[in-house]
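Only one chain is included here, represented as C-alpha cells and corresponding to the form predicted alone.
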Amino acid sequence: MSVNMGNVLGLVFANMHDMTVGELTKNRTMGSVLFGGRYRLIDFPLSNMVNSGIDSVGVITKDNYQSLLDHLGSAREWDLARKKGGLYILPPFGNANAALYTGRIEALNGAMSFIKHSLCDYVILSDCDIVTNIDYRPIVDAHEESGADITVVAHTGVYTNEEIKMSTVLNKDESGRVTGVLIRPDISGTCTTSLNMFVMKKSFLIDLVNDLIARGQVSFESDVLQAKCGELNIQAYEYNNYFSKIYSVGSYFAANMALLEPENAKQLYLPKRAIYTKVSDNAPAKYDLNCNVKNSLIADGCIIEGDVENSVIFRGVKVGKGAKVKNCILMQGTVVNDGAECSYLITDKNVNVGANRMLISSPEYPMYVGKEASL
C-alpha cells in the first residue's frame, strides 16, 4: 500500500556542509551555492520533494542565510506558496533555550516546535550536498513495508579515498539492514555510502531527538546511525540513478563540468520532474558574429563576444572580444574583458577579469576567485 505523500513532512538542512566548501559559502549557505548555470543547490531537494507530492517543507538554517531568503522568496516557483502547508524558514533559535547548533540533532531540536505541530506522520530529512533528481515515493513505501525505524538513501559504488573520507560508509546484510557504520574512514574502493537523506516516522524522530538531547548527544551519524545500528532497524535504500556529491571545491567543479555530458544532463533534467528555481526575467543570451562557443552551458542574459569552450556560464556574464574562456565556471555578473584568457577558473558573482589578463589553473586544483573581486 502506497503512503500518501501529503502525509510526509520535508526538512532541508541549508547549512549542514558549509565547511566543506568554505570558499563558496563565505557569503552564503550551502543551499544557496550557485550550480549548473541557473540553479542553487537547495533547488534540487526542494524540487525533489515537491515532485514527490510533499506539500509541507521546512528549511532549517543556521547563519549567513540572507541570500537563501532572497532566493526562496515566497516559494511560488516551487508551488509552496500555500495557505496550508507550503515552505517554512526555520531559523536556528526555534525555542527560548536554543543555541547555535553544532550538529543535526541540535538543529532538529531547534525546529521541534514546527515538527510537533505538523500534521504529517512521516519525515524526510535531506541536505543540500547531493545534486540529483530523486522520487521519494518508493523510498517512503519501502520504509513502511520494511518496518524500519530509519531508512537511509545510499549508493554502492567505487569511491576514491578523498570521496570516502567525506562520507558515512554503511555495512549492510542481504536484507538491506545496516549492521555497521564507518564515519569518514581512511579507505577507498567499493563501498555503500549515505547520501544524507533519511526517512522516519515523526513520532520516532521526536522521541529520538528528545532522548539524545537529554544525553548531550548532537551527531546523527555517530550517536544514532553508528551507536544504535544494532539496536534500531536501520535500512539502506539503494539508489542507482545519476547524482553528484559536493564535498569540496574540486567536487563542485567536477559536478558542474559533468553536466556538459548530454547523458548526465538528460538524467538530471527530466521532462516530467523539472528542477524549479527562482525566475529571472533576463533577455536571451546574445552571441557576436565572431564568437566561438563549444560544449558549454550559457544562461540567459549573457553577452558572448569571444571564445567559450567546455564551460558553465551563469546569468548576466559578459565575455569580451578576443577573450578565451575554457573549462571555467563563471557565476552571475562576471565580466571577462577583451583579450583575457581563463582556464580552470571558478569566479563568484560580479567578478571582473581585466583586459588581456591570463588566469590559468589545473583541473586538479581549479582557481577560485571571490565575490566582486577585480583582477
Second form
Amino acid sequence: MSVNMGNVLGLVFANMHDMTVGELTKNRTMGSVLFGGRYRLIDFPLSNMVNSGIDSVGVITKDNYQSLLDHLGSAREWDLARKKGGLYILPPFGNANAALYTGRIEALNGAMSFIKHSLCDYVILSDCDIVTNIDYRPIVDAHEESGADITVVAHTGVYTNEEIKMSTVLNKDESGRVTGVLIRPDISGTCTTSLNMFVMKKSFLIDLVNDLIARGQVSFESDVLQAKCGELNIQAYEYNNYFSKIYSVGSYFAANMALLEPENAKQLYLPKRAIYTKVSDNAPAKYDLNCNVKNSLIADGCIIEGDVENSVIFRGVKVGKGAKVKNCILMQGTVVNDGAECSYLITDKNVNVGANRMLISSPEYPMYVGKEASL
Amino acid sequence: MFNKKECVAMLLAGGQGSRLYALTQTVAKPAVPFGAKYRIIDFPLSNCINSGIDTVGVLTQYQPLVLNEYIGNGQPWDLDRLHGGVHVLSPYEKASGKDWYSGTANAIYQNIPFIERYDPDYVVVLSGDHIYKMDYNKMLDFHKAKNAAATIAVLDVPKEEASRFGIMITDEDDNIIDFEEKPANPRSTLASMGIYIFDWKKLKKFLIANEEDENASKDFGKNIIPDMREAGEKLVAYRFDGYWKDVGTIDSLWEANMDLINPNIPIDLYDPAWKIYSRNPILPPQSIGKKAEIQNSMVTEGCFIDGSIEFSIISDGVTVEEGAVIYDSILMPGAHIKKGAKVEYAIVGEDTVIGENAQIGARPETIEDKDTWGVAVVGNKLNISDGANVLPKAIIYEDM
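What does the same protein look like in the form predicted together with its partner chain, given that the last one was the form predicted alone?
Next comes the full complex, this chain leading.
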C-alpha cells in the first residue's frame, strides 16, 4: 500500500552547507544561490516535493534570508500558495537571549511547534545542495515497507577524495540497512554517500529531537546517523538518477556546466515533473546580427551581440558587440560591454565588465566576481 | 459588494480569425502565439494593467477553451484582484432565451450587468487582435479634457494604405466630423485603431437603442459610432504615434513578428517600465548546441537549437536539429524541425513536426512568378514527412 503524499510534510533546510560555496552565499542562503540560468537551488527540492504530491512544506532558514524571502514570495510559482498546507517560512525566533543554531537538530527544534502542529504523519527532510529531479513517492513507500526508523537517500558510485571529504559515507549490509557511518572521511573510490534527504515518521522525529536537545547533542550526522546506526533501523535508499552535488565553488561551476550536455539536461528537466521558479516576465532572448553563440544555456531577457561559448547565461544579461564570453557563468543582469573578454568567470548579479576588459581565469579556479561589482 | 471603478475595459476577443484559419482551427485569434513567448491578447491585457486599469471583461465566443485556460484567474497580468480583475465573459442562457453575441455592440450590450456592478464613469472598448503598447490613461485624460461622449484612437497612416482602414475625418480640434470604411479615395489618413473610450451612461443609452432596432447589425463601427454622431454627440480622435499593427491576416501576423527583430521598428519589449506579461510555460533556459548558428532572431525558454537560424522568431519548447535551416520564419510553441529541413518565409504551427530534409516555403528571390510567392503556413499539430515540399504561399491543414 502506498502512502498518501498529502500525509507527508516537507522540510527544506535553506542554510545548510552555506559555508561550502564561499562568496556565493555572502549575501544569501544556499537555497537562494542562482543556478542553471534561471533557477535558485531551493527550486529543486521544492519542485520535487510538489511534483511528488506533497502540499505542505516548511523552509527552515537561519540568516541571510532576504533573497530567499524575495524569491519565494507567496510560493504561488511552486503551487504552494494554499489554504490547506502550502509553504511556511521558518526563520529563527528572534529572542534576545537565543543564539543562532549551529546544526540540523537545533534548527529542527526551532521549528518544533510548526512540525508538531502539522497534521502529517511523515516528514521528508532535504537540503539544497543536491540538484536533481527526484520522485519522493517510491522512497516514502520503501520507508513504510521496510519499517525503518530513518530512510536516507543515498548513491553508490566512484567518488574523488575532494567529493568524499564533503560527504557522509554510509556502510550498509545487503538488505540496505546502514551499519556504519563515516563523516567527511579522507578517502576516495567506490562508496555510498548520503544525499542529505531523509524520510521518517513525524512522531519519531519529534521524540528524536527532544531527546537529543535534552542531551545537548546537535548533529544529525554524528549524533544520530553515526552514533545510533546500531540501535535504530536506518535504511539507505539507493538513488541512481542524474544528480549533481554542490559542495564547493568548483563543484558549483561543474554542476552548471554539466547541463550544457543535452543528455544531462533531459534527465533534470522532465516534461511531466517541471522545475518551478520565480517568474520575471522577461522578453525572449535577442540574438543580434553579428553574434555567435555555441554550446550555451541562454535565459530570457538576454541581449547577445557578441560571442558566447560553453557558458551559462542568466536572465537579462547583455553581451556587447565584439565581446567574447567563454566558459563563464554570468548571473542575472550582468553586462559585458563591447570588446570585453571573459573566460572561466562567475559573475554574481548585476556585475558590469567594462569595455575591452580582459578577465581570463583557469578551469581549476574559476574567478568569482561579487554582486554589483564594476570592473 | 463591488467597489466603484472609474474605468472598466471590455476586450473583444470573440473573433474567429477566419483569415488565419490554419492557426485558429481550435483557438480563438487572441490566443494565437506571437513574438516567441506571448499570445496576441497579452498586449491589450498588459496595456490595461500598465495603464492602471484593473477591471477587464474579456468577451469570448469562438473556441474559448484555450483562451479561457490561458487567461485563468488573470494572475500573470496582475489581474487577480479582490475588486475587479479579469473576467472571461462568454454568452450564456438567460430567462429570456439563449443568445450568441451577434455583433461587437451586442456583446457589450449583453454584459451591461457586468459593467454596472462597477458603476464606471468610462468604458474602454479594445480589440484582441492588435500588437501595440499604449497608455490608455493618457487617452482617458484626453477624453476627459475634450469632454467627449466617445474618443477613438487613430493612427496617421501613409496615404496609399489608408484605403485598408476605417478612416476618420476630423476638424482642426480633432472632432470627428465624418468617417468612411475602407474608402477607395480616402479624405484623410487618420485610421481607426479599434480602440474606443466612451462615457458609460451615454454608451449604455445607445447600446439599448441599437438593440431595439431589429435592422441594426449591432456593431460599433456600423451602428454605435454613426448613431452617436447623428444624435450630435461629441466624438473626438485621439492621435497615437507609436507602433500599432492589426494581425488579422497571415501576412500581417508574419510581418508583426518580424518587426520585433527589426531595429528600425519602435516596439521595445525590453522596457522594464512597460513589460508585456504572459503566462509562463515553466521550461528551462534555451539550450544552444555546438553546431548552432543564430543571428538576428528571438528565441525563448525550453528551446533546443542545433541548426541555423536567421531573422526568425522561435517560440517556447521548439527543437531545431543539426543541419536544419530556419530563415525569416516563425516557429510556434513545441514545433520540431528535424535534420536538414529548410524552413524559409514560413509559419510553423504549434507542436508540428517537420521531417528530415523537408522544404517549407521559399525565399522570394528564388521564385520567378512573384504572384505565386507568399508566406507558407503549416497548421498546428501536423506531421510533415521527410523530404516533403510545402510550396510558398501554401496553407497546410493536414499531415503530408
